[in-house]
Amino acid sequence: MARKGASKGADAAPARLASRTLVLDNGAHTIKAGFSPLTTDSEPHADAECHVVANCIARSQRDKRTYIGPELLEECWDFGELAFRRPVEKGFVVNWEGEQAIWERTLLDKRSPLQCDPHEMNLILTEAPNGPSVLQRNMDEMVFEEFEFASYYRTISPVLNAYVPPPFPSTPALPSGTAAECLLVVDVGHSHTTTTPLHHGRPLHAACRRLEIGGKTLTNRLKEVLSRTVEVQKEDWIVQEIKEDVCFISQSFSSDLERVWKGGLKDPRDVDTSIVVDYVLPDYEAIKRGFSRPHDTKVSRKDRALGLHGGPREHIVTIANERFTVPELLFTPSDIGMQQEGVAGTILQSIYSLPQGLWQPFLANILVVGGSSKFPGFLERLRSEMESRVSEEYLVRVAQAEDPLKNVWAGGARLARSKDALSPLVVTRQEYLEHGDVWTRRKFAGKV
């Protein structure tokens, strides 16, 4: 155990870095991880170098097997009735025994493409904004005492987005290790949505805001409404795939509701088949993954399940207004009784808490990241709401990262390519053992 308390005589010289760096974005739903050489002339390629690992331990009720981390996507072929145990709740790691098992399978197992020797590796690790100090201490202890990484930099995930060339037009490219001057990161993640203003890569903590709606909330809501017609309460994985495949953000919510309303007994209407779809559920024998197709009013769901329509037996669920009413919660949380503003309102809360002279730089540099921001229509709706709620004297620019899921990793990989930028940020294992966990937390907070 490291000695408690900080040392006043801490050495401020740049840390000596290992030759390779592991960038690990420890998300609540998935871990995005990959290696980055210390110096290279090439840009990081997230598609090839970043590996996505399920951050969970799953127990199958069908084959009675337990899948740890990457095993879920590599070895599981039947995702029905999976029971999930996730180490991350509300954005923070609360079960380090489970997280340690996932890391060990990901980083130490010879079958893993991410196998490495932590003693010869730098680590860039992300956490959620405004984490409790006791959880930060647990994370530091895990890195240095259980895995014994050579050196380590812990930061909140929005910060690394500042090191990726911004997607805004006419914005000059950034050299590796250089952060954008002003950037407001909107991270629509699994557990929640956060807005974080960054100035030269440093978060303005007093202006950070959090909306308690993310991908998990939307999946649970969709599971609840679909269970009125088909039992999917135990099918978290399947419902998540349905959400990813067919849900979208409506640009005119009231109008779309009218298009899918069947009318009453005295004034029946034909629904708009361009919105209503049939989703074919997987059986993991003939159909390995579900898919959607236009709604067929001629054949009933029961006839398809029994194979009476002249085709193969299929279990389908018809999805109409659920396609857009569920993700609408990101913009109107009051639909489920939450006393919070939506994404646009949360962004404005964050900006208006800053001095007025900073409003324009951040309104003109709003970057959207996170897997739950990939709904079709999300960016257009957010841009429209922001422009309607902000005075015309301000320029509003909203852009989405090229890969919203892996953008944090890409920023960490670019930071790792600059020795001059990374060296002042990391803490070596020797420094941790010498100065203790309190000094380490102060270092990562920029107070040392």
Given for the second form:
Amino acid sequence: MARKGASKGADAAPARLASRTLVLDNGAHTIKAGFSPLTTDSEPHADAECHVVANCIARSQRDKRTYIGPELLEECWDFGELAFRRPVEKGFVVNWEGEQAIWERTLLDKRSPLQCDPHEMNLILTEAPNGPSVLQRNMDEMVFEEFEFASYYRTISPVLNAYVPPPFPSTPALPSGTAAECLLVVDVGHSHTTTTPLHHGRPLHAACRRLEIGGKTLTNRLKEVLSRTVEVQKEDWIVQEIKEDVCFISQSFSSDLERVWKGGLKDPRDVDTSIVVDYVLPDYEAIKRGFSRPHDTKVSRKDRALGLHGGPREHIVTIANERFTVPELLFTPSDIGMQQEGVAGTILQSIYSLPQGLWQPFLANILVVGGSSKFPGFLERLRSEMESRVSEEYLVRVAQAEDPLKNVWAGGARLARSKDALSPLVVTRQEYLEHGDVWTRRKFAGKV
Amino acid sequence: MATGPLRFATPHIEELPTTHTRQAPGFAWVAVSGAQDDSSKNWGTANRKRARAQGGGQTEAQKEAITARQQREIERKIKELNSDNSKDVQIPLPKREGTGGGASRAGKTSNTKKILASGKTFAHYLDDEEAEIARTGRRDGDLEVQMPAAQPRPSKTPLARRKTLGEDGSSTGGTPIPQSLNARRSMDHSSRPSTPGASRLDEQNEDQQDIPTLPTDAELDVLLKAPPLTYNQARSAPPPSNAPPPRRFCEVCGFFGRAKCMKCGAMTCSVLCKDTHDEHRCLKFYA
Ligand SMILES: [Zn+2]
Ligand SMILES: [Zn+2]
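Mind giving me the form predicted in complex with its partner chain, seeing as the form predicted alone was just shown?
Everything in the complex follows now, all chains and molecules, and the chain you saw is the first one.
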């Protein structure tokens, strides 16, 4: 497995680290990426410095165009009937042909705000936990042999959260490059939900767990249940927006469900209109983005679509129990027959597989991150389930990152500001070319 | 519930008694008697006779076939819900324009050429790794990483919920933690009691003999050096056997399912939904 054939790029660099670091959280749904200087003079500002890029190749059935990565949000104006190809499968980069095209458009194209020269850049790159090692090797080879980054640190994404000051009250300040002592990271992502106990930023591997419900499961499920009344099978994008706009986590599932029961689709009984909404679908002419409003019982869907109700023509879909039965899968996977415990149960599987002395510190430091944790009610529900399931002598604290989507990036950016913390973690391109891929994997596994 | 007992006109349906409703903070379980897929236990004798009398009577074997078929259907659906790409669409990359990256898409080195040309899916990689583990007992042999030994977790604790899965040659199941650490943990009372909740623990557990203490640095070191679990080992385990049975929902409107279609096993909540089911959705499969 010698790397003799690899071309030589910036291997003359004397310093271990380049002056800037690209922090790239390579999510299945979006890439979160931005630069960090090698100085502790400033704190990272995720709002401004972290760019969110669609990690997909999308094909429009309408304009017959193919959008690669950032082009989707920059150049596409009609998200109807968009088909998606995602290089990240089950959380792991599997299709590098597609990922390479997206990375090139994001990192090497002059139109991109993230354009850079990898030869002068350190890279902090995330992966999902518990992946097959061949995929790790592929990633290392692509980073060094194809993109030729100057130096590189590959880590499972939950780890980087430890470098952000935790949102718990009365926790001591955390200098750049320092990791929180005990943190249980619950990452509710697009592909799945993982629970990872971290001790000073290092994962306790035997206690890592994965619940196979994530944002995509919920979008696909919403698509399926909405298709009972309206044809949305081809509308991945629109259904995802509906999910983001109207779904919430119920605090009282059965009573909420009863409040919107009609006893059949044609049952004329009144239902609780605080839950039922009409969602106006975008037509990408007059309506660029869908939106919801309180359910109007007086005008039929058909009349609206034909413009017979005296207003503009619009296509609406009425959404009732779907608003909370769909994201409920995060807490009750058995609702679709999945044989796995929900978020709370999975967290407890993680914690209870540790020595008992560690239960309390982790129960008191549960941090929720990930885009699919942003449903209203998520945190409350998780808190109440945890409290009802854990014996009272334990203190349970559950908090959500200020920006759940960008918290991993923010942690990476803080780590990247500390030369002393980052330097021992990276593998330089020179080291890779000298020692090879096995050594590199050993290094990232903490064995070198 | 808003309505009284339901009465159904069709002989293909009967209401299942609701056995119990358990309120818990934040959620509630409404359980329909019998496990979801064990249809053989769901029918009273009278109804079984009635079903047979309708000419559509099912033998035990037929019922089992339906159950197995339902299970397969559930698995197929979950797989579909967790699929990453749009269904039945191939999206080729467009021909590259003369943009920034000088690299050819074919790859700069023999390694990356291979990676870029690979048509493997995640399932392929997973199967490869499981096969390697089965063959060699280790993963990524180059790394000299021993497979974490699957060992049952300590079961004395009242908080134990996890059902330990058996080992069947694959890496599925088991939640390994180092044995040595288990053995030593309970003997160690010397380390620092400085956790956020430690004072509360002390107050409320005078009678508890084995107050958990933080592991020693040596013990933590063992934990930190343990290799990652495999993909299959890390999967969340099923709920414990004493958990409430899974809820079933009306497949027409999404409300709690209250009656089971005898033809296909689908649940419905009301006469109206049952009618819709019969008209448009019932799979109508008979052996
Ligand atoms: Zn119904
Ligand atoms: Zn049926």
